[in-house]
Amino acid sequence: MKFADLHLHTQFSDGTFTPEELVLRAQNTGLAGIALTDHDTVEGCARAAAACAAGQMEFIVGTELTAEHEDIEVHILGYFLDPQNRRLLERLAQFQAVRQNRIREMVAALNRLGLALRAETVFALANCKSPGRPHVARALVKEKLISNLDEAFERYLKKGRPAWVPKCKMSALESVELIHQAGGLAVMAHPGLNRTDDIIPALVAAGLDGIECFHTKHSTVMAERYLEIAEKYHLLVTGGSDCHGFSKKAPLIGTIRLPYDHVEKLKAKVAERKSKNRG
């Protein structure tokens, strides 16, 4: 039986693996296919696709968008995206700029607290267009301003802590439409983490294609509930480990092994939509 992992991150957002390292680990785990879903970017997808082609694995271009609906944060995964789609790239560039400015604001807050960290240090360590809080935490550790990553988040970077800065989020309805116009499928990520059950009907009405039922932090009971919701609203089912490499210690790639028939259903949906658009 074939399996896939459809929720993975690399150094192009807040993971620690290069695309090539991620693909090698996928091969060693025995996966038949993967999707790269870095935050607000498709920057690493070309390299991941090339590595998958060399290793005879299927690759799906993806991203993860942070959005909100009725003040509820929701993460929307985009799959089978056109990585050259102009509007998608323009919106991603805007959110990358917001992320970079957020880093500057967090560093400024840390400076006011007496920690002599420079934003340029964080950007150099991140070495990507889509930096996030984990990069600030790693920079604090690297500069010996804090002892470990957990302490950085607990003392400074978690919500409610003195250097936390809220994210600027796009509308969840816009994120679904943005993904669709780029040729992709829009899937709600880890609903059990964001407590987004109440807004599922609104997103379904906006064209949501699927829901991530299987996730490392979903219990068996959660997974079963979201499978029932997927059936109720005729949504596709996805799953993934949400691997960030070693930045979060766990989970690693392959922790979730999605049966490949779900990938085939995703592909069939993409083909059906393309056929309708041509007609």
Ligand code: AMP
Contents of the next structure:
Amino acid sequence: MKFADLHLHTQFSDGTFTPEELVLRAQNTGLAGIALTDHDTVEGCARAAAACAAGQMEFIVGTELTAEHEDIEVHILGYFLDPQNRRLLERLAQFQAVRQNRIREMVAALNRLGLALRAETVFALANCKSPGRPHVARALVKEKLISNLDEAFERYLKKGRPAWVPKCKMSALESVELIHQAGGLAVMAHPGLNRTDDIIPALVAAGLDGIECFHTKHSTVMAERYLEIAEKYHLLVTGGSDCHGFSKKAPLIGTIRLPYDHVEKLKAKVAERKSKNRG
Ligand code: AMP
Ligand code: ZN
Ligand code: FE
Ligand code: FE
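If the one shown is the form predicted alone, what is the structure of the form predicted together with adenosine monophosphate (AMP)?
So here's everything in the complex, that chain up top.
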């Protein structure tokens, strides 16, 4: 049997692995294919693709868009995207700029609280276009302004704490369209995490292609529930570990093993859409 992990993060967003380290671990855990799904970016995909090609592993270009529908946060995974697609890159660049401004706002709030952190320190540490709160937390630890990452979130960065700044999100309906025009499939990420079931019909109406039934934080009961929902709405089924490297205890890669027939179905849908667009 062949398996894939279709939800993985690297240093190009808030994971701790380089694309090469991630691919090596994927190989060591016996996966036949992976997708890289860094938040609001496809920056790491070229390196991951090269590492996969060298290791005879299948690579799927992906991203995880931070979106919302009717004030409900929902993450939309995009798969098989053209990483050069102009509109996709332009829109991602806008959201990346907003993320960078958010870092500056969080740092300013920390400064007002008497913590001498500089935004440049966070950017240097993040070294990617799509920085987030984990980078602020890591910078606070690096500068010895706090003793560990959990404390950084508990005291300053989690929702409602004094340095928390809300995140700007793309409309979920736009994110589906953006992924489609870039040649990709749009998939609702970890629906069991965000209590997003109510918005599934609206996303389906917008052309949602799939739903992530298998996820590290989904119980067996949840997975079964979303498999039923997938069947009801004719959605493709995906799954992934949502591995962020060492940022959350042990790396999760390999803990979700999606049987490859689901990958083949995704590929068939991409191919079908391509031929339709040509015809
Ligand atoms: P952001 O996208 O900037 O809002 O940051 C979200 C990231 O921060 C995700 O990877 C979360 O897992 C991580 N995160 C959120 N809350 C905590 C927490 N209390 N402790 C550690 N990491 C967290
Ligand atoms: Zn993340
Ligand atoms: Fe997510
Ligand atoms: Fe994720």
